[in-house]
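Given as structure tokens, the chain that follows is alone and in the form predicted on its own.
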Amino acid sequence: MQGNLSAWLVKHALIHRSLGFDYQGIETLLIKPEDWHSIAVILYVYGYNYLRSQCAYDVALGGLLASVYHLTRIEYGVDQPEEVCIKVFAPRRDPRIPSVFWVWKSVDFQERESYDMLGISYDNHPRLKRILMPESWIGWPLRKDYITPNFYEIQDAH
């Protein structure tokens, strides 16, 4: 099933794949990493001026990693803003996705967290470094193939 945004992208020959609608009726689109930055700019110009959230997850053990963007088209006088969910999949060996920091500045810490927890590199991000884990940490804690280190941090009990 194709939504309004997917139909508009098809009309303008922009490569994507419709994944249907989620339980809230929000259209979900799959965009290839190499097309993501240009489509992000187009979506911003089209009116998706608010990045509500960005997250990432490990699709399957040994499989792809996904970066998910929830965009909203906010306009004055509109009670029900238009929303879209964009999924960008990257290979586990070298997960690289263009950063959309220069389109939506609010993605700064969210892309950093996805890098820190899953190891997805966001190309052209101005400060891509760990945000939750120490810089010396080895590995990506939210990957399904992550092996927990064999130590425990000693903490004060009071």
Given for the second form:
Amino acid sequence: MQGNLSAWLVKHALIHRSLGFDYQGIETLLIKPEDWHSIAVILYVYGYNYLRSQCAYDVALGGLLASVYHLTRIEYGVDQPEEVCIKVFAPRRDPRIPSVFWVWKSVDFQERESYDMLGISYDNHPRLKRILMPESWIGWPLRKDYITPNFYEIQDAH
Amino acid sequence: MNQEKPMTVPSTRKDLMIVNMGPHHPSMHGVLRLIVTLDGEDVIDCEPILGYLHRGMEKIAENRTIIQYLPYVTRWDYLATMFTEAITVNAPEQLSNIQVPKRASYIRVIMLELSRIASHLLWLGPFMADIGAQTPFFYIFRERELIYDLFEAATGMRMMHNFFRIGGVAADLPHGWIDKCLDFCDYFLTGIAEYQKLITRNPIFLERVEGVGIIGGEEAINWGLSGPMLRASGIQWDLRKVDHYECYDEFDWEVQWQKEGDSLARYLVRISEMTESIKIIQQALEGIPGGPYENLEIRRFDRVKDTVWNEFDYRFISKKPSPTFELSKQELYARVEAPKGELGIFLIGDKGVFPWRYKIRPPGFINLQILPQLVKRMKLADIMTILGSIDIIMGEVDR
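Taking the form predicted on its own as the starting point, write out the structure of the form predicted together with its partner chain.
Below is the entire complex, every chain and molecule, led by the chain shown above.
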């Protein structure tokens, strides 16, 4: 099942994979990290000027890490604005995704938070440092295989 | 031959001063640390440092069912608590296609708009206090206490109500609440008139606030701003009109916006939003229908297809949807128009009671990104004006 944006991208021979639609009917596309910064500019030129939210999650235990971008087109007097959801998967060992700060400035803190919580480093981000955890923290808290240091639960003897 | 040196702005000192406006400060934004680089009185750069109130809300959400998580969500934005509850409950409702009864939707809208007024009031107080006017700070608490009383009568708690449930609200409105709420609306319109008289045409206020922290429309969209910050820059983007959620379409109200994009425009947008909210509340109170306040037929037998609600073969277990409300393995981005901006939840369900990923898109976090850009070339005293007009609250910035 391909949505409009996916068909347009195929027409222009841009490599991507369509992940269908999410539960509300918003198109989801999967883009490779190498292509992401060029496709981001192309999407901005296409009209998606508002990046609503950027988040990251791990797809499976021990699997890939995903970085998700929700884009919308803000226009005057529009009833159902066009939206798209882009996912970029990165390997767990060395997760590096190009930063799209220079396209949509609203990912500034959000990419820092994804770096802080899941360890995905974004190339060309102007100040990629930890934002919510203290600067000296080791570990990536929101990963599913994260173990909280110095946290012992009281357990029964038997 | 001597070359002319280019004309530069004379700096008062050779070295720049770095000042720490530390996490403790007498303003109600919360624990926000700003490292400000100053040249005399001009601000060269400002770096916000967050994380002092980080409580791991997203990680906690991965281990709680929705009904267990509801008390946590009011602690994100603790001044507009109904919105956080609304979004927490809207996301699973949209994920599982649960219809909310009409009466419950009206009650939700009334509570949301009261919470919006409460949040804007508590924005106004510290904003004026940061500028230097201490009096509105006490006036707003007078009105906010009235809203607290209304909330306490309906939900049992003044601030951290645990009121919304999947499928409706927890309990119906008590007898006589609607009349009290109508009285509050009439009183509040006189209150707003008082604020207008005191603040809006005050020349000292206008000097402080006009032309400070200007954002253009295109830039505001690029920085991902939302809420009154976006509407004050000329973009008429209000999720209540765009998304048609709850039953906002049945009321007659307008999107409030201004064109200039400075702090005065943001102030005017918020004040007029309060008036619009009163209009919506009055219309909702006049037109509230009877009926159930919660959709109790949510828990249904699994894998039963093609049953329509209220038909003879509709099969359901008639119990409240807790604690084993299962989230299907889908993902969803739900959003509401919170008073501070667009509050969103990106929910990835796992076929079980706990979500796989629960990402909170806080409006304060995204709106705060523009602070370093806005304070460049401003005076030191303008930092507090700009920070105040952005309207952040650290509970949701840090989560």
